[in-house]
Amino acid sequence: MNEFNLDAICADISVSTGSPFQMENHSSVAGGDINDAYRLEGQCGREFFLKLNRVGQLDMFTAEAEGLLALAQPKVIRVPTVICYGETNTHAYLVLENIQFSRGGASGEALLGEQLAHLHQFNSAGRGYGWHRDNTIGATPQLNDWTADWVAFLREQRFAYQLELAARNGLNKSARDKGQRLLDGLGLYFESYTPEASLLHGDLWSGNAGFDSDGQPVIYDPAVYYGDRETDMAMTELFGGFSADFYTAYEQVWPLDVGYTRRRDLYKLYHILNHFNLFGGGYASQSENIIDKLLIYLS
């Protein structure tokens, strides 16, 4: 671990927190895909998580806490505290309270779909779509200039920056045309539809959301800026892992729009093509039949 210059990295937790910090033990936490994750064990059982990446992407992790913040700001559901971030020499950290996770059960699941639902009501006020900077979705840039329109915000911001990354990856011709076709009539799907600039996660699947010890849910790793609270719940349908009692807790606050089950499909577009362009491989076609399904209800 040296190699990590962990000496530079707990002088910043030290000055962060206000209490020397010194490291007695440390292990590695699994299960990211871009970055590298650590467990750091102190005196008197203070632990910290550390997010490690290469020099050069100090960026993503400062777009990192400042959605962290944002959406600890309503304190309606729990996120991890930001303790530091910076650059050594040698990498790019983010440092954040270690939560100790347990299972939520039924009543757990319920009351992460309540407080995601109240998480929405935060909304813009007034500013449009968009986030105060841009940040990553995984390690895809992610274009959140502020936009006051809703279906122009998709089309630029996201769906016409994913499409043009998947053509220089290698995406086929006949999926990047039927893309611009549904780019031109993405109008359709929003005729009687205006969404609300909410608070969004922005990356809300299984692996980004958990429950302490005490139950509590907690939700982290976010892609953060406000736009149709639509985009997160699809989000968490696109790989499963929710229960039908966290669908229904969030219903009961806030409704969803009839025509969501329309719109779901083109909102989980957004993040398979994202995968296309981090993992290649199968999400070429994936990406392709959802725009087939898509361009159905336009022809």
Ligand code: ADP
The other form holds:
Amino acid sequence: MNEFNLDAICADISVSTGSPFQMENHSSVAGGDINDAYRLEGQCGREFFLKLNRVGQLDMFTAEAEGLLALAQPKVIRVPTVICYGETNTHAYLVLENIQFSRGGASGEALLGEQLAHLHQFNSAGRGYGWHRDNTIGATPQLNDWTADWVAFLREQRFAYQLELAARNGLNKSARDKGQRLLDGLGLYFESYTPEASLLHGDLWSGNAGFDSDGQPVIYDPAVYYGDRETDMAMTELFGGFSADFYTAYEQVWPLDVGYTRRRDLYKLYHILNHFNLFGGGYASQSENIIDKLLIYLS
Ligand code: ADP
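Next up, can you give the form predicted in complex with the named molecule of this protein, since the form predicted on its own came first?
Below is the whole assembly, all chains and molecules, this chain first.
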């Protein structure tokens, strides 16, 4: 751990909570991909969850805080409360309510599915697809300009951006060309389906959802925007971890369109391309394999 200016962060916590916070202990929390994370412990059992990144990354945390607030607003699923965020002379930081995680079991999984379906029923109220600001997916910029047409949004602000980045990161020409062919034919996946502009978590793999000590679902570390709810569902499948109870409960509230089975690879591709851009390696061939599969539908 690099030294970080805890005094400034504790002072901000004190101001934000209206109660002086004196830290007595801190411990590192594992599990994140992008940031360093710590649990801060103070007097009288007060605890906070701290995320740290380097100076210059405050905008990422501001977007994350705004995303958490957006997800909390409908009050259908628990989201950690944002305490404060800012920059010290050494780090950008985000402080959240500390959640005591536990196992959710089958009933928790079902509740998570049900609550996610209700979250998805909140929409952008006619503003189209996008959000009021850009954010990040992992550490990659994610564009969210409001767009009336989902296919245009998906093509330009999701795939074209990732493919361009992938080209700069060394994705081979054949994968890039095939990716372009996919983008040219993207509309074919949406001939009989126009998604609602649902409020999305945006990065819903199993590492970004859990259960509190009462077994209530909690979602965190989002990449919020308004878009096709199938994108969240595809992400839950990508790295596993969600049980059959989750999917059954989701579909009981709001069944998925039959065409989801065709589109889910498309939505997974976005995250696989992003993983290539973040981590490189085998994600290149995984991206190309998915594109090959998707092009069969277009041929
Ligand atoms: P990153 O942005 O680096 O991916 P995360 O936000 O996913 O980091 O957090 C890393 C880990 O910290 C999570 O996997 C989870 O176990 C834990 N965590 C996340 N948010 C909280 C919280 N509010 N309270 C307690 N633990 C948390």
